[in-house]
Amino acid sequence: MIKAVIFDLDGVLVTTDELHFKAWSSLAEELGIKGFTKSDNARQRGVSRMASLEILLEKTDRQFTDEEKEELAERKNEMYIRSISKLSKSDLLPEAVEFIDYIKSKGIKTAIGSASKNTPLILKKTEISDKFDAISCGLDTVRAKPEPDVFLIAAKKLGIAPECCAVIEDSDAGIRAAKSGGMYAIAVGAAEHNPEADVSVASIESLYKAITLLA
């Protein structure tokens, strides 16, 4: 029986893919890196900031020290933070708030499990911080998806066993993380056709039935 739903943030409740793409593209231009595409940006979905940087650096033969990489990742993040500072509740995906409220009305606990260290800021800007019983993000763990840590931390904060948690994810890395953590995995959006998922839906509007099937 499902007692908690753990939501990924980007791509599930709010989409910031375009903002990430613009920030990474700006960094690529600064470094003289060509050929960074939206397909590359899609590979960055759900993984850590440093892992995302490595995807960008695949496009160049230049070598960077660990310290330089940290500086590059921070530079990108500064550009990204400037853009998300303009986010508002209107940037939430359709039915996001309604579905969260539906989950809570059924007595099911809710949490965020996101790789992003900017999770608290995004939740504040979109005015949904108070919708969740627990928040687990990149500030809580150094091991990003596909490692299950961020979801296991969310379950621990909720006080609910992993096998009683369902994770809603739009990334393949997130689906692997959920399954690795012993949780139900619901794939939505970009991860809809992931074969590892227990349930797959096209959009958040279809999640009502998915939760009913697992509850």
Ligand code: BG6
The other form holds:
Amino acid sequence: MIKAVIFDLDGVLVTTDELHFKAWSSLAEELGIKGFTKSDNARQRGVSRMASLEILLEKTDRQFTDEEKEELAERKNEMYIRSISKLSKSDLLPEAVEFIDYIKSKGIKTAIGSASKNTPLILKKTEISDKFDAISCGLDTVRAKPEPDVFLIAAKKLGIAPECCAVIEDSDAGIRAAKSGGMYAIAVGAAEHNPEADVSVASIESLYKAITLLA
Ligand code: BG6
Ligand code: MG
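Same protein, different form: I have the form predicted alone, so give me the form predicted together with this ligand.
Below, the chain from earlier opens the complete complex, with every other chain and molecule after it.
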């Protein structure tokens, strides 16, 4: 029985994916890295900032020390923060908020489980912080998706057993994390067709019936 739904943030509730791509592309340009494409960016979906940086650095033979990598990640983040500072309610993905309100009306708890350390800022800008009973993000753990930690921390904060939690994710790393945490995994958008998911849908709109049956 599902008692809580844990939502990924980027790409599930809010349209930040394009902003991540733009910031990584600008960093690539600064470093003279050519050929960083949307398909490289797709591999950055769901994984931590440092893992995302490593995906970008695969495109160059240049070597960087750990300290330099920290500086590069910080530079990308400064550019990214400039874009997310302009986010508003209009950047929420269609139907996301209605779906959250719907499941809350059914007595199902809600949480965020995101790799992003910018989660508090994104929630504030899009004005949805108060819709969640718990928030777990990249600031809560260093073990990023596909490790299950960010979701297990969300479940713990909610006081609900992992097997009673469903995760809604658009990344393969997130689906793996949900399954290894013993949770029900719902794949949306880019993760639709992920064979590890328990349910796969093109968008949140298709989930109303499924959630009612599981709760
Ligand atoms: C995830 C994104 O939600 O957060 C990744 O899908 C991103 O692409 C990760 O790398 C970390 O985000 P941030 O905001 O901490 O750099
Ligand atoms: Mg995502």
